[in-house]
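Given next, in structure tokens, is a single chain: the form predicted on its own.
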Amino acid sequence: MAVTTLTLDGALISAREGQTILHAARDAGVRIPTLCDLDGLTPVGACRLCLVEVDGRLVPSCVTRAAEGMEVSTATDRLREYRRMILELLFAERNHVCSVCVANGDCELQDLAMELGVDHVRYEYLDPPCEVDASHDRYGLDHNRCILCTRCVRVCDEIEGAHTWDVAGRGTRSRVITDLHQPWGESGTCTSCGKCVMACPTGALFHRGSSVAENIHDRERLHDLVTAREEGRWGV
């Protein structure tokens, strides 16, 4: 396999032919703040908390993969400032009341905040009226916590197979939806099987009748699953 040399963060490191700035990264130990990107989902640079510099450029680094010579910044004060801009502009979108969300505390976007330092926002709030459906017997879905990373559709897409999940709308309208917008616990091809309340990163998709403690995101397992596929541990 083909090894590409680049500089990141001054030092060089070589990265695997076809690997994103992303990964390189992560397998140099330089973490990269996401909050679309799951390991085993397929990329979509859909939030930009991953912006990197390249040679001056500001380029999504879930998305761009490693050239050779290339030269990359991950954490300069123009990419901190653009991150902690995005989450703010993430959190008056929406209804993010952390105080009465079933993710207070394993909640990404609230980590990403606090490692920012993201103890205000600088925007005025939509406040946008937003549905929670409760119709699911075992989860619910809250659209005030939704921050449309779409970990849900490919989850749904790319590891049950079941393409309950889509995105309906467009700007600060759009929405989350199953099937052909119908209610969540009158999908006809959801399988109940829970992978899209483990993918969500915030408290949008919850366990219903749980605690705050109990709605716990097992993302670790849907890696699991991920790799055991790759692996043919089941023989298919």
Contents of the next structure:
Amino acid sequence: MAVTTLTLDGALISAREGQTILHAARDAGVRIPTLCDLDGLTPVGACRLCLVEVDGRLVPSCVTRAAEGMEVSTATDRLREYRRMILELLFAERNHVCSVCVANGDCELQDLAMELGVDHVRYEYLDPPCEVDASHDRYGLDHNRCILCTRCVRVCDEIEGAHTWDVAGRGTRSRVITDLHQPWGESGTCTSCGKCVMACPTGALFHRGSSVAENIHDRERLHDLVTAREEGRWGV
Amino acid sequence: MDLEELIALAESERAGRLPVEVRVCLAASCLGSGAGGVRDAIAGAIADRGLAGRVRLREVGCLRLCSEGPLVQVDSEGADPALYAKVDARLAPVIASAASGDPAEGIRLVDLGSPFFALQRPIVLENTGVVEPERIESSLAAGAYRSLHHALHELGPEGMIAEVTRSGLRGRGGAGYPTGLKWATVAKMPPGPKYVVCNADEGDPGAFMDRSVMESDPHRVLEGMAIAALAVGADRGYIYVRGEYPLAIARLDTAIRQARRLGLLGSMIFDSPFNFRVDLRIGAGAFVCGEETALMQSIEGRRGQPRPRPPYPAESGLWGCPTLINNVETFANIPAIIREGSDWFSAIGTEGSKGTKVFALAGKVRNSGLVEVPMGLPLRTIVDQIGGGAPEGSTTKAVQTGGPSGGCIPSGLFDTPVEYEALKALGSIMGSGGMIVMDQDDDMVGIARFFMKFCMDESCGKCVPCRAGTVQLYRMLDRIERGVAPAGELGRLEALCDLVKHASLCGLGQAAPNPVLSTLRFFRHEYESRLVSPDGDGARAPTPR
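Counterpart to the form predicted on its own, namely the form predicted in complex with the partner chain:
Expanding to the full complex; the earlier chain stays at the top.
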């Protein structure tokens, strides 16, 4: 297997051929924040948190392949500021109230905000009217918490193969929908597998009836599932 | 069909010409101001006077001076052509009389020697308003598909790519990527299915260049695509037209069927092994679908959202196959380049920007319409001479080029030549060719807010900086315009513009801050004068509009 060598934040690291900057950095123990990225799903480069600087250009590390001799910076002042701004934009866009959220303590948005030092939001809160879909027996959807990372859309399409989820609308009025914008509980395609709930980074998709402390999103399991299918390694 | 048959068809069309021809503009703008009724009335008047053997009515595309429509041109043997403006159905008898040699009284005659026409250099528009877009014979008489024949039987793929490369043609969709390089990249991809796509999703507010070309001379676009397909080794093509252009769609559809029937598209073109099938795809009204990767998603039947590049379409486009994607005007340049040669083309324009550019000139100018000028012409010539300057009682303040992705250039910089790099240096872009002139009554904060609202509404919602950033930018601009924004607002505005410009996924978001940044650069005082003063004496009265 061919290997390339690149510089990451001043240190030489190696990457497997075809590996993304994000994965090469992870292997080298460098953490790059992400929200839309999830192991096992097609990367979409949508949240822009994983932007890194390559020769002064900003590129999404989740979809950019590491190349020989590349000079990558993952945490310049500019990048750190952009990441904070992106998180603030997300907090201002919907109604994220951690104290009353089922995902409080188990939320990637909350974790990143703490990690990147977002202690206030400089933008106007948009306070959009958002619905909660509680029509499904086992799961719920709260648009107030959705960040449109489309992990649910991709996991349902690419791993479960049902393609129950999609996105409707445009711009900030975009909403994740089930089937042709029917209530989730009336979906004819949903297999109730729960992978979307596991994949969700925030409290937008949740198990009904669990208390806050019990509502766990198990994102690792998806990766295990993909490895199991693709490489025949079960019971990881 | 072979070349002889093609020439025979063209000859018989030419032989059928009558001493007097009346050309009625039936492009969207004139149709909108009643050209359909004018056409019927003139046809009736010709029949009533028994002039059918001497006068022919031709239904043509855009005659360019759109603000004076409906336009009718009378070409009589032995006399100068006469272009009549603001023609009304009631004036049909006068036109018919004019066609028989009498003086046309009571109709406004346009001076064809005026700067509006004299300073233009039609290449893309050479047949616009001349040929009948719904009759292929008319296009053949004007030389359509001759370049395709030449390319097919004499130049060959490498020769064609060399010609296009040497011509210096750059993409007319706005970004200005060298066309020959793009073609060469697709041609070099391994053999297999390849596609040619024509981006006809023109969506900039105030832009109608591509629409006019498709409505007026559809075979030119088809011929350009066929030549491109031959050059890169593709046998399928798509024209992605926005659904808001029903007339362009109808005329392209007719043109495709006519060309197929004559063996100029489809299989075994000009009795050679070259096959090229073209299909239309109708956009459902999303500005973002003009972005090439979103456009291809839409053609594939998926949600029109951009994806990160690389991979570029030349490598992995439609259904993962190498795809050549060019704009309408780019393709429309090709037949002329192949016909006249690359040296002829590269002698027009400037060092870095060869050829001509079509602009849709609109806004606060006397003459608005479709304009094709050599690159390098100063903005002032376009606005003041071709456009005739500001209307009575007003003065020109700025010109907006490039639509929501472009910027506003103040009148003090109108000596700037129209070329890719010069416009970019001013924080604007060539864009696809929308050019909106503004006068002293236009409020630059309001203009910036208008374009930001457009981008906010048209953002696809995929990436965060564009989706959530444009909304915040719009709100900031709205507060500034209303005079309720605090003193530090411009700093926040600029910081967010910086994020949206540099962190967005596709061109829509990356360019969305341009109207704000360019108005901030040249008209900063209009922003500053509205901020609430730091000593807290409350909001100032908003500047009256």
